[in-house]
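Listed next as structure tokens is one chain, alone, in the form predicted on its own.
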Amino acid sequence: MAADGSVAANRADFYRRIGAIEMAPLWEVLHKLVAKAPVTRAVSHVWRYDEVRPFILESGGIISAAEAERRVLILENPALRGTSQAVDTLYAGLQLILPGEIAPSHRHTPSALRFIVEGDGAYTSVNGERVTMATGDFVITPSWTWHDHGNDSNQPMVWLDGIDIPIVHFTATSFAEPYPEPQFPANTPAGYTRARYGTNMRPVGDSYSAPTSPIFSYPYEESREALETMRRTQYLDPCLAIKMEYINPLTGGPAMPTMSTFLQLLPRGFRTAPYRSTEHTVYSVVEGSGRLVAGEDSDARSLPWGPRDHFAVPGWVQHRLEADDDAVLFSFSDRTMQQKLGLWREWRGSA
């Protein structure tokens, strides 16, 4: 015993020593640094619309869409407070813009999405050029372009606001700028942008080569007939049921460089076999409902979820997706960026 507390002493006195000047021994942290398996901060979580709405509407009562910047209420997780991040490398965030205001134009590098979740009417302008957006669709803000938003129609508009603000954190690349405007100049026709590359066409000598789909508007309608054709034609993904991917028409990858987004359906009474990969997900309810069965064995939790709900599905968690009726959901992810550093992993289950 003598021996064994002589050498810890000297190891204790070592580490002092080396801590001085700022060193530290890799033996006593190693198996933290590289775990056998990946461990999450993050806890499933969902946020239920019905709960939320009163307060995102009572947002507007409280500051201007203009005071604020953007008037946003941030979806964090319950192991994350005090970080505005909805699972480890992502933020999430619900948006309200009430009609006849204008969020000022502003640029940043962290990338950002828009999902439509409640209204329609309201606009997106990139350098721009103007989009109109409706419940369901997905709407792109590329990393340093100028955006503002506003409202012409006569009711509320509350989006999904989904952005990497975590990995630009991490990297410690962050930078922001306001336009000296409320609104960036309406110099490009709407629709000019779909014109030019969403047709499966694109002009002769075009030089694109932004990391972002030049697409940044997915309209719902269009995604969700496509969902509907593939469910007449395609075999049910045991794990998935029908999953698409939003994509960049200029090179089939994914419509981000960061993010990795989708739509989802599962039919009436689908339950998914089990399932986990390494990226971190939020997902938002389109249509109909059902549970997210998260964990393993007796520590497994039944999470509901209907429609405008959201919900967290942190990294190599095992999880199933039940629903009561036709379900769809939108979903992000880090899956790309993963992807692009040889990381993503997924695991399949029986179901």
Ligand code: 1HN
Contents of the next structure:
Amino acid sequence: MAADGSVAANRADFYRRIGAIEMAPLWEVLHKLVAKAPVTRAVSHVWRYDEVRPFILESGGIISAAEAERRVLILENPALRGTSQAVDTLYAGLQLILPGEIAPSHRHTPSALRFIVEGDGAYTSVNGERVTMATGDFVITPSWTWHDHGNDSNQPMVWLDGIDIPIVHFTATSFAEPYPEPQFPANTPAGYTRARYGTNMRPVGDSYSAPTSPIFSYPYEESREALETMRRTQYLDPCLAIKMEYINPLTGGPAMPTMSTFLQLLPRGFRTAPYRSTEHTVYSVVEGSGRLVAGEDSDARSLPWGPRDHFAVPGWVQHRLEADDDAVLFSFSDRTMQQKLGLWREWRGSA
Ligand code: 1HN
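Go ahead and give the structure of the form predicted together with the named molecule, now that the form predicted on its own is out.
And the full complex, kicking off with our chain again.
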């Protein structure tokens, strides 16, 4: 009992004594621990490519790809500076590789995706199979696969890296190692994996089982054509217009185990109904311009975007998208991880 016998002093004394043996009272933190609705410090934000691009090109004169290992400018959420997080659960960055450069081979447990923002003709190699990359292509580097990048073209290449780093950090499961040579030896003809798994066929007797799609390159041309055909024939979802998910052809499930990946078409003039879901999302604009309207009522902010801009939408932020011209958006989120854990929810408003 505290000397003056007051309730507050009595409790403070109790907390101090249990604190001495590494314990704490739940009732002081219960409502913070179990919030009534998702709480995040992250904010919606657009990185405009016209502001970003000069710095990306300038970084080419600041450090080589070989010295940097990866020459990347991280897209950091304005409310999460210093954390390398674009949204709570996801890392995003823009990587530059100049003609003739090699980004040396390494592997790590975080899973990475690339979405090509600018340029055509650089390659990435995944466990010794090369794939060339062009603007709009979506490429996967599965967890723990050796990967190096090179640019044999005559133009700079810039791509978005999306990585599940905050998830791996949260679970404290990061492993990484460099390959002893700059490049992992080429050991597979180009196109091999695509032939093996990418034509709605698979080898008889094949027992591929990995949490990531064996297809590690999804060319833009094909995905874009699917959206174009669908917009001419299909119903448009009021909240999403046409939003397609990249899948693992062997399971029909998401292409990657922790991150879901999407390509979306908003026809010219389309304004989505208000929407929110618990997933945290990063977008890369391929075509068209429009705006993200994030927040509710008088707190709503209108954030314009155009080609090659990137934007972050944290989970449970009410938002809508408006397109001034036909717009195509790539996005990735932690949706599949949330769904696997039974946590994902969405809310759909009316227009
Ligand atoms: C990484 O391996 C790449 O392979 C890019 O291109 C960005 C950021 C953090 C950790 C590993 C790449 C990365 C990364």
